[in-house]
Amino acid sequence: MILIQVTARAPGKVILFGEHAVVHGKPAIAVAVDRLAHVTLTGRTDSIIRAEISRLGVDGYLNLENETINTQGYQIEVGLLKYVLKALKAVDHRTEPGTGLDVTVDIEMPVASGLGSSAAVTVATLAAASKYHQLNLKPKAISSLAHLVELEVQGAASPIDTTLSTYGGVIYLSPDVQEIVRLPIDWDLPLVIGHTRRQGNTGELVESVRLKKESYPSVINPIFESIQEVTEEARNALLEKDENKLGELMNINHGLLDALGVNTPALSRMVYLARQKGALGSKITGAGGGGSIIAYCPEKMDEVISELQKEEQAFPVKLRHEGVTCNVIE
């Protein structure tokens, strides 16, 4: 039997405008960042499949069958193993049943940050399955099937997480969410993160949005309207290079979430401290209730991420146009 090893290597993603209006049909556009997820397969002789989150200090076994986890850690980390699992299954089942496998994942940025670990993690678990079991599925499948992994253990979320991290680049997720732009940003978008401690449950707080729409239909449905127009003048400002309109837009789309009821204290904290820092915008990026801010910084970057690391963690991130990546070793 010749055991091989596979790694896929997927990036993180940061929303610039549209999130969770993005769930109920309204555009957005993101990018991918240069913070990648690392998953390795690597063959065993029996068909045991055990799965590392070293970083995480996460350890423990899958079970394809019955789709369980023997694991103990903290929930969040070892939720991520859930979506180990349903990526490691939608390829299984399309293969012979009993390989064995060690699966190790490596994570470069924080969890539960709205920096798009967990579609990450999948994609590339998805990439390294298909590989491994020599599929080859191509990057069309691999983003359908992750973002119907995230459906599965979320209840509910957008595309666009799952495509950037196969394909790279910016996108614009047009209204009707069935056609995924490429924009042509071929500028530098100096953009600063700031990570809470406390960590946002994407599921809880797309679940919070809904309900609060279904309660109050006339309130929150101009909201949506409002992030819309806000996601189609910032479209324009990113092909224009147009950078103060660009920090204005995210400004009012920031206010426009925290009318969501998504922001926090210290998100707030953030996004005015790196606005008096000189970044020309700054907001929540992702579901909020923790996680992480961006500020865009063209000029102020170090003066930004100074300032924000007295109070969280902070640091820059590029764009990143490659997207899902893939090597085998025998």
Given for the second form:
Number of protein chains: 2
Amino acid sequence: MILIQVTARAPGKVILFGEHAVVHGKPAIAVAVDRLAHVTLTGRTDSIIRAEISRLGVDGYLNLENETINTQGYQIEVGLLKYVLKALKAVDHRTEPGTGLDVTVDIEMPVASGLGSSAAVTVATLAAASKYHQLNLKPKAISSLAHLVELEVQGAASPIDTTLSTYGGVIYLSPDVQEIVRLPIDWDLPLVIGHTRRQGNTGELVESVRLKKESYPSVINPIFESIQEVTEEARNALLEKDENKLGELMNINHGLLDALGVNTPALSRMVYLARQKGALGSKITGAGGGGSIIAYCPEKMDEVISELQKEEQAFPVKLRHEGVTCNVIE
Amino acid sequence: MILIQVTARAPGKVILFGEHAVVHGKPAIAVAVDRLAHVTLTGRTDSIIRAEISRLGVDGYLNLENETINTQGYQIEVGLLKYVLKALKAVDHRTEPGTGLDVTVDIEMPVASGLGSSAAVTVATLAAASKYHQLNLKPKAISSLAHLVELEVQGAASPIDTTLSTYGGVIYLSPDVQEIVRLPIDWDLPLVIGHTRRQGNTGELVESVRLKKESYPSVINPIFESIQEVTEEARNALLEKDENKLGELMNINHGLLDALGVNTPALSRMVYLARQKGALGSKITGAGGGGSIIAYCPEKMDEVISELQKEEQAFPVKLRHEGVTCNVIE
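Next, report the structure of the form predicted together with another copy of the chain; the form predicted on its own has already been given.
Complete assembly follows, chain above in first position.
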């Protein structure tokens, strides 16, 4: 028996335009970024499956049969381990049920920050397990399975994250039918992420916007319409690399998100600090209520990052053209 | 010859809803507030007209014949004295051209802050001069003349400020034809004003919004439409004294103003501080780019004011039902 080791890497993502409105049938644009989740599977001689996310100080024993995670009595937030468990279960083709695995997860992005860490971990786990079990699943299968895993763990999930972790690149989610269209963007789209310690609760935020729409349909519907038009204009700006237009549209989209009530003092402060230090545009990314902002500042990244770092976490990302990748050490 | 003294008092105003959109034919709501401009005319035995705004350290000699202000060589910002000069000129019925006046102006509000100090001074000057010269102009005439004075001094002006300084109360400017409708609001509408040291340039801000509309009509038109609907909903909320709704609508309107690009870091910070300290709603008032915010916080005025005062000027105002008033001491 040869104990092989498989490592898969999948990118995280940010939503560029259209968050919240996308829940109401409007288009959105999202982009894979070069912050990766690494998942390594190493064969064991025993039948144990042990998983570890060292960066978060999380580890546990996974039981695929009854789908439980044993943390040996420690009351830790297993969080991402649930995704690992469900992903391994989804492609469990171990010929001998007793064959164990060491799973190590490393993530280059803050968790629960709107950067799609769970999708990246899920996709990387699926890709690694597919390779390990010599299933050689196609990207389409990995993407679909990953979406199912997210649905199982979270109850609700957008296919945006799992699509981008699988394929990389930039996607446009078309209005109404929300078909995923990959946009041929051939430049690097450097962005700064600013990340607050406070996390927003996506479900609650989506619900609060829905209630606002219910209370004031004549007020909120035109806001969604404006976000739709921002997203359509931004699609062209991305394809044409019209940097100033891209920035302006980010600023407008930010104000519209503020109008929907998902801004916070900390996010607002970062958004304005970034603009003051030279960002062409900056906005909340994702659900808001905490989480992250993005700033587009191709000429001033260092200034913007060091300014934001005075108060919060900040780091650069760029477009990751490549999706999930795998390599095997035998 | 009896030297009489006439004092007139006229209120300032704040725009509650619809600023900027109103320039593009949308409705707006504005309210007279209990911060007044006091203008006192006292007869002199000589032919000199001397005007003084002691609070601003401004004084000068006004020549109504050639419409000049002589500040005796001091390079001071005559600012509001121009309005005094034009208003006195507009109702100059001195039977003997040589009869002088002492004009003292006192204003209870920051200047160039969106609170309509120039309209209040103009209306008070017109009312005082009308009484002094025994013309007894009707409010309608005072309001019209004041608007003409503002047009003459500024080049462009909205009739909102001069109407409110003349009549007090709350006005709704209807869409398209922008007819002024006085709303029968019978409660006090307590507000907190937060005022930044930085002044916005109204003309430049209006132009920047116009350019944005020209660049992205499909994006900006729905924003104006949403502001229109916010204003219509707010009209009902005011009439019904629905405080929570009023606050929510202020927050939405603020985000839409942010989307139009007229927010600043200082305004944004005050708006969020006010909400954190218990405001039901808070927003930019007026052109933005500096200037003032308003917060509606009937239960928490002291907390909001003391928080805002840590960084900027802040003070309470309430609806002034009464318009310009006059009294005479002989």
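Rigid core (definition): largest C-alpha set, two forms, superposition within 1.5 Å. Keep in mind it's a predicted model, so treat the numbers as computed, not measured. Numbering follows the first chain given and starts at 1.
- Once you line up the core, how about L85: does its CA shift reach 2 Å between the two forms? No: L85 shifts by under 2 Å between the two forms.
- Task: Inspect the rigid-core superposition and answer whether the C-alpha of G200 shifts by 2 angstroms or more between the two forms.
- Result: Yes, shifts by 2 Å or more.
- Has the Cα of A21 moved 2 Å or more between the two forms, judged after a core fit? Yes, the C-alpha position differs by at least 2 Å between the two forms.
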